[in-house]
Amino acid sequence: MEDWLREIEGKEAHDPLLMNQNKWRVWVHGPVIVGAGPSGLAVAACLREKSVPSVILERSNCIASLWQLKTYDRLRLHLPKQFCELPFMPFPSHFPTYPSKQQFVEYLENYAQRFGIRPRFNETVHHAHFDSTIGFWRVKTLSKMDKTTEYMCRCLIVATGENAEAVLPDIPGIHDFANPIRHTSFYKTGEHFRGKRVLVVGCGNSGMEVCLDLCNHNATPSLVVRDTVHVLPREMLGKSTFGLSMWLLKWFPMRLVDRFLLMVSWLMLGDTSELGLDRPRLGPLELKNLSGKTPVLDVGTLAKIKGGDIKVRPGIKRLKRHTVEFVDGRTENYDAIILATGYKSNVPYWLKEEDMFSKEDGYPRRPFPNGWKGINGLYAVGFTKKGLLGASMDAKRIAEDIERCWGAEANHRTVFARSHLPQSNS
């Protein structure tokens, strides 16, 4: 086997493809990881404690680029932050019970720290195949200085997540709108609208969230809500929504415990119905388990939009220069437009292969807990819709699979091993 990489690397020598300056091929040791964020860092951390090692690309200048560069500056964990560690590492005690934006991505870098985790920043995957002739997989990537370099590997670990890229909503008009239309991964603090009339389009948690933001900086928000939701206090009993709904599930059926969370939740807010938030037919529960739409956790939205200080409105008809048509007729102007419309996956564009991702929504396409194996070596984390419980959940599953791989053909001495391993003078 030694002799036949030496052949393709001889050849490859000559390549005057690859001779060229800025093309540079790199065979890897182990497994690679395309993405930094949580869910990149969990599995490398778990590989290591296996003493696999590991490269990790990824595309921005930091890990957690999400986090550390798209989101807005009041964001905290929505869920406590024992149900957010990753594998090996608890969050430091004095952190509060919901971590903040800063308080997370010093908890990854000093994860990343522990775990000895370098990726290679500024390296974009733009094309990945496996080879079935050679029984690699060739990883494509272009750096900010356009160079080009192939990584050629046994293992792939997709892990760039659900949240890769913004979705943009194609709004009737969009282009004739005047003012600043922005999407949320751009949006910091509502100190840059001040007195000005926003209108945010989604009502997730981020779009929620950002009216929350802007009430608190004097801003005037509206709320798009076109589609029903499910709206949950953060807390129930003394105890997070969260937290108390997975103890309950392990004693009562799904069906049930969304009763319970409905009936505590309209003695908690009321009938939200009457806000303009309609729920769903499906409990907040059952309705995650099958769609993966998270219910909302409310951290005082809900009240300004009782008091009026945030406006419910419904779909959006089309948008003219300074004012947009909403689907019941109204007309209203606004200085800017927020849109909190989320984030798709992005593997479509880069992995070039048919059995394991969906085309249509970049997903396994076999869904929780089987979602994490493909063939020929291929591997997702972070594709749960389960948070970052989740992807560690799968991390550790991708771990202990690629060892009994490593492990089982070092063991006989495969092709694997002596591709992979390093090799004794002796």
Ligand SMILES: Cc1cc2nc3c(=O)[nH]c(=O)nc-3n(C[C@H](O)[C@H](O)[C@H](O)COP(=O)(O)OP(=O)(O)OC[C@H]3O[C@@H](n4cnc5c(N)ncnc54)[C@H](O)[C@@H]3O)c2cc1C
Given for the second form:
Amino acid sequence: MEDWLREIEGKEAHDPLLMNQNKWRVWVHGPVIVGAGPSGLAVAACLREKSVPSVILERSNCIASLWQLKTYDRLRLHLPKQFCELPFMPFPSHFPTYPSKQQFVEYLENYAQRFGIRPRFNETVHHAHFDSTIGFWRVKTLSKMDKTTEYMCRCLIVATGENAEAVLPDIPGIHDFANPIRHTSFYKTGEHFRGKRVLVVGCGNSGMEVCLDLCNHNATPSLVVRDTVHVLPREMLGKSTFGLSMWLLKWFPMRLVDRFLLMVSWLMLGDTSELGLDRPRLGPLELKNLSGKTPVLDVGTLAKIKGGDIKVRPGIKRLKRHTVEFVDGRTENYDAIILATGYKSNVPYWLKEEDMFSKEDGYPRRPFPNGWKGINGLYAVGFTKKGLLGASMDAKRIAEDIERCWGAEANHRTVFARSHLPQSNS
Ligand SMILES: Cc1cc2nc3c(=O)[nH]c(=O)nc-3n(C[C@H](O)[C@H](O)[C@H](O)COP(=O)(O)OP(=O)(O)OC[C@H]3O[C@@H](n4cnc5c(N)ncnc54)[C@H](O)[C@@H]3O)c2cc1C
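In place of the form predicted on its own, the structure of the form predicted in complex with the named molecule is requested.
The next block holds the full complex; its first chain is the one shown before.
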């Protein structure tokens, strides 16, 4: 094996990188990380702390593109900042408990700068597979200029996230609807909907918050609630609901903590089923644990529903030119539809591998906390359904694991081929 690599390395040293006009091959010294969101940055920083260089490939033109380009203006972190910090760097003390998206992006920019992380932007990974004859991953990217590059690396870290692509539901008649339909990833502010009747489809945190934002801009929103949902106050007993739950879980079984959360929610919010928001059979923590479904942390939407500013509607049966027919037979006119229908992983589209990642949902097959490591130097960061906290845990584990291999292989000196590019964080 080592002779092979030596031979390739020698050949590359004499060959220009250019294979033909628009095709390049790059041998990377260290892991390639796909995605420059919080997870990609966290793992690059952890590697950097262990003196392992890495290269980050990012399809957009900035770090944290989900936060910078695809989220609404009023977004704040849903969880208190201490549960969202990346390894080695807390949020500034002057930031509020729930930083705004601008503050979160500022934090990430500073994070990248502090750890010398310089992703290669505008490089979309469209294919990656393990070449067992040489023991390297071949990672092919396409840039905006139609330039294709093949990165060759011993370790591949998937950091493309749980929210890589918007989920667009197939609603009957969707193409007949004449007014605008857009996913929340294109929604910035209710300003554009002033005075309009807007139907928001989906009652997760985004759908609820978009409804509130629409109300605040004098639009008239209705919320489609098809499934059961747990709505909890963002804070209870003077503490964040998330923080309190974590603390209680140290002492009590999950079901008991769930019962406590539901009792306090009932006292604070009342019976949500009276508003059309039926609760699931399982408690909020148990449900999150089993299915990954996140409870909604209420930031004021429920009061607007109670006050009649936001109407709750059941599932959609079909769309017509300007009207929406619901499954209960009611028909109403709307000026726009916002799809708060979530996101999905895009890993099955580009990673040609079936052991670690499921083809169905693009998540690691092994559940948390064991989904971060595959075979042949393949890793996953940020697929835990546990937000930024889960991503940080993955990042630390991956860096420790790679450091072990890196140390062992560095002794042989020939196993990692030399990079022909400036490294992102070396
Ligand atoms: C509205 C909203 C609010 C949230 N609030 C919180 C919160 O308060 N707390 C919390 O812990 N979590 C929250 N989350 C969860 C969220 O997933 C994380 O905050 C975080 O963004 C995940 O980071 P990531 O790096 O794993 O994924 P992402 O942030 O999605 O980053 C993945 C990156 O990979 C890039 N990419 C994707 N495919 C390719 C490809 N083929 N080639 C190259 N690059 C690619 C993308 O462009 C993107 O930049 C929220 C999510 C949303 C949608």
